[in-house]
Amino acid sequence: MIELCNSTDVVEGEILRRDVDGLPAVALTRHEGQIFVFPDTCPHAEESLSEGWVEDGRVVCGVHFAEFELGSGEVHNRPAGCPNLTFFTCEDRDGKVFARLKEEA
């Protein structure tokens, strides 16, 4: 697992972008105390999800307004051809957020 940030950096209802060496950027948010980590790229149009917002338990793309359920990734208000969003396995461990961003041996 890769360390992304301090857990206190992930604020309830806000989206935080993190760049990771050699991997695409990820976004983090906290909803009802739980941390979620997902690609910072909207699966529809290569737009940054960290430029969007969180509303009613969903990440909203600020460009086409697709809404992705936190955790399941199910898409609502779907533009044509927009797939579900994927989420990474993550942990809040000793005040740090770690995520599995790639296959690990």
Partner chain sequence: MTMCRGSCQGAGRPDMTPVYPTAGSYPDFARLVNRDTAQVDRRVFSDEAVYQAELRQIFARAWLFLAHESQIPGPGDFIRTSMGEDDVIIVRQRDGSVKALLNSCPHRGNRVCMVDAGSKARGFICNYHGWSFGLDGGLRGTDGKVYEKDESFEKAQIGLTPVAQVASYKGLIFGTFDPEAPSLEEFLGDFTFYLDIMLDNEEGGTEFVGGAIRSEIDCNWKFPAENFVGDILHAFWTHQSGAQAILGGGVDLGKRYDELAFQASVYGHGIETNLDKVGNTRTLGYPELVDYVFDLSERARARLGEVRARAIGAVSSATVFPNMSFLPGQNTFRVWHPRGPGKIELVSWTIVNRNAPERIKDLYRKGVMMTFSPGGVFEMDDGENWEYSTRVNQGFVTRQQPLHYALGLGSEDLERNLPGIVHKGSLNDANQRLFYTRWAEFMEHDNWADLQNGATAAPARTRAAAE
Second form
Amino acid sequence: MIELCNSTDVVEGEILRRDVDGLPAVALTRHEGQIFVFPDTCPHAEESLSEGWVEDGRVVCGVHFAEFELGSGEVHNRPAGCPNLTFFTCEDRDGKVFARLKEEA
Amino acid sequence: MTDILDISRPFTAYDRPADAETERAVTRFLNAEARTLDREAYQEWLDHFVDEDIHYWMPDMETRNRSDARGPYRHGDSAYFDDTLSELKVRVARFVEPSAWADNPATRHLHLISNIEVYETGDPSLLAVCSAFTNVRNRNETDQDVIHGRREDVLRRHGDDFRLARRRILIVQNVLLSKNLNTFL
Amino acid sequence: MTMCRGSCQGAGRPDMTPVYPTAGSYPDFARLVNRDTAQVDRRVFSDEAVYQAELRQIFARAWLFLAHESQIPGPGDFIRTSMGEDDVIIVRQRDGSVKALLNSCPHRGNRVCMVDAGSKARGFICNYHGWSFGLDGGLRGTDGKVYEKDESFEKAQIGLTPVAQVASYKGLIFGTFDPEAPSLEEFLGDFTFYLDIMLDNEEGGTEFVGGAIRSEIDCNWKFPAENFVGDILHAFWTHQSGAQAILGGGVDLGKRYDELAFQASVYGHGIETNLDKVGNTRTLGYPELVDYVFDLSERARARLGEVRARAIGAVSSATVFPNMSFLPGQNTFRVWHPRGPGKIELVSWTIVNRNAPERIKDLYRKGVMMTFSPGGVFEMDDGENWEYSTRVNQGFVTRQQPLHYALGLGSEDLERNLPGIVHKGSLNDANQRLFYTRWAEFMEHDNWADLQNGATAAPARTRAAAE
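The structure above corresponds to the form predicted alone; please provide the structure of the form predicted together with the partner chain.
Once more the chain from above appears, this time first in line as the rest of the complex follows.
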């Protein structure tokens, strides 16, 4: 797992973008206390999800308004060809957020 | 008030079609009403086709996104008509004035009624009637206005005859493609 | 401007700044209004070239009515309307301010907002290629995954063209395409004194009843605008039938009708009014409304002074140049959008006091529907007059015949201490002459210093004295 930030940096209802060496940027949000980590790049038109917002337990892309359920990544209000979003496994450990960003051996 | 007379309610249950005899009688009523309006016999229309508690409503049809909960129309907002009998009488009073310039010389009217469906309701004295219409008005030399739409009527039985207790008129135009509405639909 | 073929400087980004014509690029259309003889040349109602010049000289420069604040109360609430023939979106921003945006994608020009109105919009996405714009009009992204890699494309510099200036006056939102235009308050000038009869007669201001009635009339836009700016004379003949239906008698306000009445004009905006308290309100046909307005008029005296308090429901009509009109006391509020020299789209609403009882608001809605709506007993007879006043000018010889606008020449009232250019009596062509004088000023002048200091500017009287 890769350390991303302090868990206090992840604020309820807001989206935080993190650049990770050698990997695509990731985004974090907190909803009802729980932290979620997902790719910052919308799978539809490759726009930044951190420029969108969280509404009713969904991440909303600010460009074409695709909505992804936090956790399952199921897409709603789906633009043509837009797949579900794949969320990363993450942990809040000793005040730090860790996530599994790629298959690890 | 019986729910079905509530003008803000669309018809929902279409599961009790009226018998053929009732359907024929209603069809005769609607055709006779159309012919009365074509003749501009507005006082006759009030006297013979319209009930005392008439609610006659034609909302404006807004263009809204499908996701918009408001929908294209809402009772209480802008409308072309939202009349009781006393208000219909005022409109008729203008039509009969010789100085109603938009009707003098006379407009040539045609009310085409079709797609008539008749249903029984929870109240044996009331029938729910759907129909579609084409209204054509031609004036002077080449002025022609055409309006298409649907009506949801509630007819009340009066012996062997009927009277109009409620009429919802939903036209297909957003911008009314006419300068006026010098008719009833 | 020639299109860049890819080899030009600056990484091939084309200059997107438009170039507008000036007054000098048109014939001298201002002379079609002859102030000395009080005649108007009929070509102003029928000529396509005049109309195209109007779209530039008037509708692309004047402040135009866009929306009432109450139509877009919250962030993302929007309506679509027109400025001249230009389609625009009026949208409330997240910070509560209002922006007006040209409703046309900068890519292929497609309309990005297709609906009349909506609430809580997230932005506007073009159906053609998925270009997405924020509430502020800025381009958020595209659909093709190709633009971001293309050197001709700089996202931050592309968006829906904003209307240059947007401002409100007591609930009414206006906009102008002209960045050089003076402030809205300067454009309205002392006419705000008269707007307040309708907009500020009670604490809380006004709101629009929901929805709107839209209709097409085959007439030139200036006929209805001049009708409302000062033509009460037509009511006696045109509207006999409607008055008979509602009031049980023709339009007859008695021999002394015109003694208290006056017309006032500022920069072509005009109001004609009597001081009979409830003349307009009576024609809605609901005694409850008459009682309401009598009471309102009493309460408004402290706020508006005696003259304006008596005008709240009086026989009266008004136009804000060029194409917004209303009837105090009858509460219809409308815009005449031009659609060519011989066609308009009329959009009308009912305006009510926000603090009025719900029952009163609904009676106004019904009263306006009965009178000034396509099925209304007054509006029905107006439309045909304006259509035929426009259409007969297809005749070549007919349109060479000047029109007579000379009623009340020399009737200026220099004693009455009211803002604007004031004329005695309301049976008078004075405001219509000043409306066309303003029209000619717009056709003639490119700079606002000339526009704001010509014959339509109000004489310097203090508003304080009037109040």
